[in-house]
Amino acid sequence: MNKIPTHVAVIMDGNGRWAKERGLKRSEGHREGAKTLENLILYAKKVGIKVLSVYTFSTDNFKRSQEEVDFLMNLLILYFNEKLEKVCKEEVRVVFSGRKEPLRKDVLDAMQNIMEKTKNNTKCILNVCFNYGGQEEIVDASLKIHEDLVEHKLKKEDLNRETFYHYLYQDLPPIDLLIRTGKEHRLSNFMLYQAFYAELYFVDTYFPDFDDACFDEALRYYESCNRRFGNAED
């Protein structure tokens, strides 16, 4: 391919769907994804995307089972205690987008510890959006400059859309194209401010079988895109 994008999103759905359509319990969905989502990511770094930013658990989520709830922090903890050894092998930096409150310490420890671990690595940045929201990051985002504006280590007039990046949960490069798996064609609160000129890509494929061929066929239309950021049709 002769043009891939610097930043990739993945709103990785499907996976409950995915489980319930086999019998099993959603939960299965979850663990099988998380086996999908090591494969995108060594994938991604393979072919040169720069950053990959994934929607693994969003503020939202909270209003599932407590159940569903327990069981994806402690697959977020196993996995990255798990795959360490491998995201480092393959010099991926990994950084977390969201809030921390409500989470449970350990699911903090961990988090932290893996960002402390690969923090020099340069090949690849995974940004895991882990109780995200793209409104209360906007709003996180704009108490942070009023701050700054009230304690004079910014003036108004330096405050403009390309500055405001330096405010959100990771100072990141724009969504160059965004995929969602699983049938839903909306955005879900995810990215909203990074994903303003993004490429859209909706495919029925539930997250779990979202394998190197589905990311090729976005990836092709992506190629496809003639993004003119505003300018006129040439």
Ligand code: IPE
Second form
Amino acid sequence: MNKIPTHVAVIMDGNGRWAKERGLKRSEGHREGAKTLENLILYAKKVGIKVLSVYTFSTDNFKRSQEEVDFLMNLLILYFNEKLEKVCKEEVRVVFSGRKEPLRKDVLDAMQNIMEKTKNNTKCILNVCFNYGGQEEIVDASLKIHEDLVEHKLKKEDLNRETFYHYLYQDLPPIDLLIRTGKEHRLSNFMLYQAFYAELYFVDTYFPDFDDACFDEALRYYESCNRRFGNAED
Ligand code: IPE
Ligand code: IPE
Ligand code: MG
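Having seen the form predicted on its own, I'd like the form predicted in complex with this ligand now, please.
Now the full complex is given, and it begins with the chain already shown.
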């Protein structure tokens, strides 16, 4: 492939429907989705993607049953504790985006642990959006900006659309390719600021079935895009 996106973001949707179609519990879909994610990380690194952002749990997902919320929290801990070694070996640095409140201490500890263990890895960044909301991120950034203005750490004239990134949960480059699996064509409050010129790729495949071939197809779509960023064609 000639043109590889620097930052790919994935809205990993359809785990529940994947499970329902097979007569399984929703949790089985999430378990399968976690396996798919592991593969996706390794593949993204292999093809040279520098930043991979994944939507694993939205602030609005707390509306789901306590059973499902608990399952997803425990899955995160298990996932990072079990996969930790492999991820480190693969030179992937793990960072998180989202609010800490109201996450459990054991969940926060697992996050801290993986961040710490992978902090010197440089090949690829995995940005795990967990308890994440795009509007919340912009509100939280605005509050930090207000604080820095009041404390004279930031001058009003130095704030612009590039410097605004320093105030987001992670200071990452903008999204080049945004993939959503699972039939819906919406952002569901995902990385609203960073997606401003992202190429959008929607695919019907439910996330547990999203394999390397599906990812290649998304990359081919990206390769075919003519990104103008507001400029005129010459
Ligand atoms: C995405 O799959 C994973 C999370 C939101 C945690 P869903 O659980 O939303 O699956 P569907 O959309 O109900 O099929
Ligand atoms: C978005 O999916 C959140 C994640 C993939 C983690 P949802 O399933 O929560 O989104 P809606 O409710 O269909 O918009
Ligand atoms: Mg969904």
